[in-house]
Amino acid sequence: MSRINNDVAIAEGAYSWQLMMLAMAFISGIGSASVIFSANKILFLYGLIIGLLHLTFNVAFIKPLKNVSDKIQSKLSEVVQRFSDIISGAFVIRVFMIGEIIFKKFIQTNLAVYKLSLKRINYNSILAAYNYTAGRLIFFGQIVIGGYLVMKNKLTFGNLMISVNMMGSLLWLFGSVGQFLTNLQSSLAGAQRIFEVLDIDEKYLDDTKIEYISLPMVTEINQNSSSICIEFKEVSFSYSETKEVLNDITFTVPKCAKVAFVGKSGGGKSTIFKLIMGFYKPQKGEILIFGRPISCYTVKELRSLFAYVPQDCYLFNGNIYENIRYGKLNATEKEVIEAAKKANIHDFIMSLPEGYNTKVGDKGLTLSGGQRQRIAIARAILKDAPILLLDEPTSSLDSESELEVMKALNALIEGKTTLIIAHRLSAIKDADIIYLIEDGKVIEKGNHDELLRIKGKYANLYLKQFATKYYF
């Protein structure tokens, strides 16, 4: 937000008035210097060297500037992140009566902001006071050069007064020129920014058009002869070099398995999601789908293979209809309605007054958590993708909540090969496979009733879930 707001309209102070003023010092600065030259070849010669010299006393304030409004562009950012928590967090900040705390990181950022600035002007100041002061000082010595020129009779007073009438647009132009370097600054500031978003390369962006997966591709994938889904060959990744989140992970997913993947938090779970759907590539290892590598897809084709359920289902601000139809943008009604009663969601969606053109609020909060999770799960109904991934999807919600998604996600899993990120391991005791991660490694590998039998890690999990809903 900040660059897109801040940046750019910093950045296009390069192409609009800076640009615009160094052209008329240009077109005045050369028209003047030519009548200075034509009336006395010495005047001509001072101005020219006092202008070099004031050229190169604001030339050496550019690496400084630079700095500061990199600083100032950076520190802006920051200014707008903590007022977007602020107000994202509101209801938060107030529970936790943390309001003071927060306004005075709002107000540290805000007096950073500040004093960076407080350095930019002064930097600017000292250069507003140079040219000022060395302008009356050039039109001095111009003065006592002329005046003694004239004395010689080497000079006309005319040609005095045409010099020193046009001595002043000459020393704009090198003065411009200065000026323009400093002031360019901030602009490039902004720019540097814009440009780190704009040069990244298209191949690791989301495409704009969607387009779902095409009749070559569906019967390439029907007519695979191999039973796996997505395998995962000595697969290592980290977000960063201090510490491996996978780890040489090796594991397989059949076509039209229920899999699940269990274990403590930071093992390495959702990354595998992330992983599969190409939000990053692994720094070692191999991941294939539908017996291709993933390198092989574009981000259309790879995408379009997957339909995501997360465990906060974003909803995005407008009506029910809309953000079902987010699914597949050219749906018919007739098939959004229908994905809608698959997801059990249609009856509650037909009880509101205005029914599937009800407005949903920023992020979907004018709805429970049930609701939302059941209306992402019509959307996923509708792409109709045969990859389904489940991240959580139950685990914030009460147990009615919770049972009613659980029937929208059974007609969602028909049919679909399902991986499934859980923490409750009573809604994946159905699962084919089961792959306890820990460290980044898969530790175990089985059914439920097959892992139990083996006493392991998976076991004792299972057994203090079991244990602590017993006791409460």
Ligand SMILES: Nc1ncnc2c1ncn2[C@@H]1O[C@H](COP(=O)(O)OP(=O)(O)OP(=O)(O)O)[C@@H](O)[C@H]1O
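We call the rigid core the largest set of C-alpha positions that still match within 1.5 Å between the two forms. Numbering follows the first chain given and starts at 1. What you see is a predicted model; the values in this text were computed from it and never measured. What changes on going to the form predicted together with the ligand:
Here Phe279 does not count as shifted, since its C-alpha moves by less than 2 Å between the two forms after the core is aligned. Once the cores line up, the CA of Ile72 ends up 2 angstroms or more apart between the two forms.
With the core held fixed, the Cα of Ser32 is displaced between the two forms by 2 Å or more.
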Second form
Amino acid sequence: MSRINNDVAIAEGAYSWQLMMLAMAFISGIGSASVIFSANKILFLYGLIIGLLHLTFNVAFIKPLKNVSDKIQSKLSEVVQRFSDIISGAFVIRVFMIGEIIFKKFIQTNLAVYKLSLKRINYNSILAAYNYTAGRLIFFGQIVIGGYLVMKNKLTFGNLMISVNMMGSLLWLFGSVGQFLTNLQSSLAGAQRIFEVLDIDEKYLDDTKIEYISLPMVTEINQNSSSICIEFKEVSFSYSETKEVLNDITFTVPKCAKVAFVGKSGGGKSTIFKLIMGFYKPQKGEILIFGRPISCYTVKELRSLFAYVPQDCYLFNGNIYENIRYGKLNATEKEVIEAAKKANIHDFIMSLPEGYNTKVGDKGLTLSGGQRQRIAIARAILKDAPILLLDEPTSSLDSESELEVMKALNALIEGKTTLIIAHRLSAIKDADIIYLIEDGKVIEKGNHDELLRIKGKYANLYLKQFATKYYF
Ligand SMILES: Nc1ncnc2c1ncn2[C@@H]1O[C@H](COP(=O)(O)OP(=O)(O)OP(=O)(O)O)[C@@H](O)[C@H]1O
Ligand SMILES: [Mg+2]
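With the form predicted alone done, generate the form predicted together with the ligand in the same format.
After this comes the whole thing, all chains and molecules, with the earlier chain placed first.
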């Protein structure tokens, strides 16, 4: 946010007005210099030497000014971060009564910006004071030298007046070059911070390029006889160097099957989904979709294959209708309503005074978790993609709604390949294959009955959940 708000404006200064000022200074400075030169060479030499000294002094301030500008910019971004913490975390801050501490941190960061800004103002003031005083002294020197030359009849009074008039523009040129260089430093500091974002990792998948053009297109593969939809071949992946999240994992997802991933929190289930959708590149191994390596898809091709219901459903600012329609941008009103009905959210929407036009607020915060989830499901239903990725699609629903939504999902799943992550095992009992993921590996594989029979970790997990349910 800070980079967009502050740095872009600062970087923009370089070409929006600084270059223009410099161009103006050059035109008038060079014009004046030639006039002074033709009036008197000694006065011209005087102007040149003083101007260069002037420039040197201004340039000496560039480095400290850049340092302090850099620091101000990065502190300003911290101010934005802390402020957004205060707004987004308002409930937690109140409940834990940590307002004072959080606010103090915010004030401290602001104070740091204030102190750094004072420092920058100090530098600028010294520079401005010098430039002003130097300007007067130069004028004085010019009168003394010029006066002497007039007395010696080496210069006419008229030419002295012309030189005095023109000297201002010449010095403006040297002063402007110094000023430009200092301002350019701030702009570069801003630009550098913008480029830090632009340069982040080269895009893994490309919007235009297909590397293996000779491979058949998805639609052709879709129709061929291979029965495998998704295949992970010894895939290893880590977000950072310190910890491996997926560890040589190998598994397949048959076409049109319902495949479930279960396991401990933090085991790497959601990460598998992110890899399938091409958000990250595995460090080792290969992922094939319809027999084709994922790196051979364009982003557009790949993303059109999936409908995704994320673990933490995100709704966009706008109304409910728009939010569902993002699943298929050219959907008709009838299709949107149909999808909402299937996701078991239509009745709720109709009970709202503004129905489908109800605004969902920032990040959808005016709705409950379950309502948001069902809207996200409706969005996925509308997309009607061949592969469904459901990351805990019913985690925020009560048992009754869960049953309803599972029914809707089951209707949708028909004829599609579905990957589903679930903590509540009741939601995946009927899956064709269940993979138990732990520490980035598949440790058990089979359908519900098979896994119960081997009395392993899945059976344990299931019995525990069953017992809890029974107990309550
Ligand atoms: N963007 C990220 N950057 C760094 N580490 C991450 C990131 N996302 C997840 N992780 C780490 O990767 C590991 C696996 O996370 P993942 O979200 O895949 O787990 P999960 O099996 O889906 O867990 P849960 O059941 O709680 O949703 C965790 O240890 C997590 O801390
Ligand atoms: Mg997860």
